[in-house]
Amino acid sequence: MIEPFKFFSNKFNITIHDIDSLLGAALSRGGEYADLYFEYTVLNSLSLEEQIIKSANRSVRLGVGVRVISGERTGYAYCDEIETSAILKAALTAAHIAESRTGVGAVNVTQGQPAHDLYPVTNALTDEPLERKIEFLNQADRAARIFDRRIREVQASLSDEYKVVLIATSEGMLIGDVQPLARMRVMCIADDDGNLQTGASGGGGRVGVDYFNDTLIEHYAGEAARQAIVQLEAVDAPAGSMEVVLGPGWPGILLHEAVGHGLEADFNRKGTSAFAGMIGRRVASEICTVVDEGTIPNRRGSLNIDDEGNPTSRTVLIEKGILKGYLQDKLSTRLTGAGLTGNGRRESYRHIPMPRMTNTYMLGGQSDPGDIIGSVKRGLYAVQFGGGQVDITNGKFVFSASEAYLIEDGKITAPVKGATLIGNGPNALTKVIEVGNDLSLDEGIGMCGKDGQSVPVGVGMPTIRISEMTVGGTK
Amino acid sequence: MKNQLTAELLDTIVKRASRLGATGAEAVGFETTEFHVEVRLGQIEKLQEAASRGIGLRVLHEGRQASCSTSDLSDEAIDELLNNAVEMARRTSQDEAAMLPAFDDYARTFPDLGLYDEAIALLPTGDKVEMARACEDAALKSDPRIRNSEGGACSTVIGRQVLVTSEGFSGEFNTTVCSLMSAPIAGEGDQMQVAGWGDRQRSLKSLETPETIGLEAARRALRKLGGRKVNTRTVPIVFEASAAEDLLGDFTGAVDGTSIFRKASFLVGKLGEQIAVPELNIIDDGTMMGALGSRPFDGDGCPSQRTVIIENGLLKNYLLNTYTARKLGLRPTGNAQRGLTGAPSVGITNFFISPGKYSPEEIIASVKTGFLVTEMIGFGFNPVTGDYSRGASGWWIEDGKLIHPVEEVTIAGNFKEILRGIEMIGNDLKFRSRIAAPTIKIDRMTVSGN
């Protein structure tokens, strides 16, 4: 097991003075926080397409970012080599946020330990043979082909990374983690007499290489089959407002788009959000609770310690209907005062942290997901989701569904093309009139952009029957 | 030791490829200095600015191809770059259609395409805390309902590209870019509503000043207030330049040589048809001259083109690089896109609707009962299908007026009849970003709301 400041201090020659005299550095013109956020991390991608293994790709980034920041302004800088006088230069660039002529003390960082250990993975994909990698992906090429002639093209990829980072704060802290992910992506294309249809699927996590094992990978390539072969039936989608029943999982996108971004505390402090100043008001029917969770073991979206070193946690956003809270930086909890809540989050040490969600899901309810459809006369059951997108804002927001039915007398009837789905964050959870006992969080593919910034990230949700919402249909 | 990034360290790393065993290398550096400003309420927000640079090897052995690529230019990091990629080589499958160009298809010359301006280079950082600050007071000062701001933005990048080949292939250019925008928030009641409007340009004086950018913004985000649902029909649509651009942008990953020889696209097979009215005309440009898009050679080192996508509303090419070319027996077109690591992709230079003879007035003007479109949000283009749905705002016409902001609708379609639909096509084209299209009407689109 990699120990981070080990390895930084082994592999760059980089010592605890040198964190200190550094942070110093950055503090020289009289910034009130600084820290330094080392990153080395191996990514891998390899895809199949027409049965062949068409490119193998490896690449290494590393590199720090220095951040100061003084009241509401943040100085950032970074460089991409792990040396002493690249750093040094990197902080006094980002020290001139500040406008003081002098600097604050000395900085004396003490290693610390993360709270959580959620992905103790000794058997990472980084350092797995090519060989098996490839059969992986031959696998399912297989198991998608032989689910129905009609698949006429398979594309498979599996992608992982292996992340160290070491984070040091001017408060004194110095706190490292190893944080490994893979995802596995299977693409079906379906043919029949021209009739062309696409169905995809796949998972992962912060996961070794024997979570994906045959089971998993054959349920990936059927899936994507299934539903390119579901969708060679599809007729238009209604248009309208109507019911409509979203199914487990990863249809818990309608939460990310529809709050979680919105109860980001960045919008909120600025009074940007469509949520800002509603805690303790109504956003949701009574039979809702939302959380964020970051310390799901071994999920997407989960981490031991967030991008600014802070344990990650449990946050509920949403109880009982009733707004709860926002999810929380350090630039954030500075200003107002609120406690951290571990999702100051960054795409790489070239980026900038801030508020973002980690695993976002509602908790289950009690209806029994059959009775939900079977109460519906008219309405339509979507359980396959692509992206989504929301104006902060004016709270609209979309997410578009890739595999969709009709519900015709409480009855699945037949499946619909793609639509978007679109609705006003604040109150498309008041019409949420059923929850059922069925949560499950999606397969681990999801990942989430915000100012040009991606990070992975987890959903989930029991099946739910919402009141009225409006479909983006034809019909 | 620490290593420049020049066409000689790319060249010996392409050489030491060729000896380690590869059968054709490539070699890609970028070097990138950015600034990034905003300012929020007058006041300096975030301050970055940061020197970065990586390089990037494709390997291919006998048809086999890996890539690997490293931010860290030491010789240790250059030695595991080259190792892995031909090591990794060997492993991939034989595929026939990957090869680097042959001699004769790389670019020969490079055109100086006005890519680089100095003054953006030489910028002072106080100058760029200005011009963001003006962009947003602009937008702050223009109307009372103007009551919060996401801010204003200004950044610079100054880039650099390098590309060496084993076929001999060598050549460099530099870049600059500046961008400027503002978000203001008009507020009424309980409502907001944010508009992000702004200009990007390679060179300084083509940009356009804070203050139209800010106004413009302010215009955008105040025009939005009280918007409401209609009732679900179909109606004649005209999309706004802006949103036109968007739809365009969905329309790219159609004609992209990527899709069509994965024949994942609704226009497989189509060459030489007529897929849309006369009047459209479509254009891919790598060789206008200080455009966004524009570069001397593609990420395969092939030349930069003009190319007609659509001519008279018939499908006159699709987009291509090398690999995509082989495959489907055509010419490459110039439009590889390389990244650090890979290989290099499809992507588009400048790319744009040609301008017609109607101001987007006269367009808004013809429609009886319609929706004009102002922002789409949500990612509903199945380029497979050609089905569209997508979220979308603007205001409702009758009678040829503006009568109310809409929002909280989605418009759907199929783009083969979206192409055929199109009834007006406006003189207003200007580029802000590679993609650029005037006013657009089509004549019959469904607006789900209530």
Second form
Amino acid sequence: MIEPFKFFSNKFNITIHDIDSLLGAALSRGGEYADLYFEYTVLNSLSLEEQIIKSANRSVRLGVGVRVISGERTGYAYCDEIETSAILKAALTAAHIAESRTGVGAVNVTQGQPAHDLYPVTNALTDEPLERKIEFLNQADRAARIFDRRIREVQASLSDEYKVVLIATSEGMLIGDVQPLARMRVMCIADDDGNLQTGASGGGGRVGVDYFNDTLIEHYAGEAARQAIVQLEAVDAPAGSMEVVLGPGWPGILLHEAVGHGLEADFNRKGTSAFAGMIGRRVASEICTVVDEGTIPNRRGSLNIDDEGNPTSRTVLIEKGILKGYLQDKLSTRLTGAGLTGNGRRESYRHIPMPRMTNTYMLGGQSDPGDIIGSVKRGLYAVQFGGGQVDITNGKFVFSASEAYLIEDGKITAPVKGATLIGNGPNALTKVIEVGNDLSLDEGIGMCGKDGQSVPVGVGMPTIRISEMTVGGTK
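The form predicted together with its partner chain done, now the form predicted on its own:
Here we give the lone chain, stripped of any partners or molecules.
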């Protein structure tokens, strides 16, 4: 396993003395806090379409981001090379942006180790021969086409990255991490006399090549094909207010978007979230507990340290319906006095860190999922979601269900198409009247966007029953 400081020291001739000097330069205009974020990432992507390889890419991303904080002012600059003179220019630029009359003395960093070891990958997908990666995609293509003769087209992709980071702070911390990440995705198009429908599946995480075994690849392909075939028989979704049951796993994306973003500390510190000033107040029904946990082994959203060098943690956001706290980064904790939660994240060295989710999910409850379905006279059962939009200032959301069914007299009946769920995050959680005992996390496909930055995340939930929600449909 690569030791991050030795990696950067040997490859780029960076020393402890250099890091101390660069942090000193960053604080030279009176800043109160500074940090350096070194990154070296190898990225690969491969895609198959029409049974041929359509693209194969490999790239390296490297550079250093420098941040200086002075009160509420933040200076940030970066360089696209790892060389002391370039980093010094970035440090002085950030120092001038955050200029202050107060300041910190000399900096002396001490090397430390992450508190976690969540993804001890030995055989990274990044190092796998191209021929074997191509065979993974061909295997998915074959499995999907065998599923049903109506599968007309298969698109499969495989992506991976191997990231080495080193973070140094003016508080004396020097810590690094090696962060593998891999994901496979399969999309199928079904054709029944001109009726074209799609289905998609996939997954991954901070895993090695052995994770993608024959059984898993065939599962992804079969699930994508199944979804596409189901949609061939779908009827138009009804419209109006009705009971809604959300299935376990990926439907947690609704929780992530409609509630999770509103619980990030920067929005609440600025008063722009619907949850601002609500700590200690009821924001969900008493059977709802929501957590963000960055310490689940091998999960896509997990990290040994966040992108500010702090250990990730398990943060209870909502407990039995009561709002308990927000997701914090360094800046928010400095300004509000709240404790760190290990949720400072960034897309790359070119981006400033901010509070972001890791793996966000609702805890399981007591109800049997079959009994939940059986208790619904008329409603919608949503098990897969596509795109969605949310306004964090009021919690209003609109999500499209890519796989959903009617519930009639306690039974799942016809699949529907064109269904959207419309509501308000805090209000929707107050209407949760049953929570299943089948908590499941998604299979490892999530990406989260915020202020132009994308980071990998995880979501999850058990089956839940919402007493009333607006369903947008076509009839």
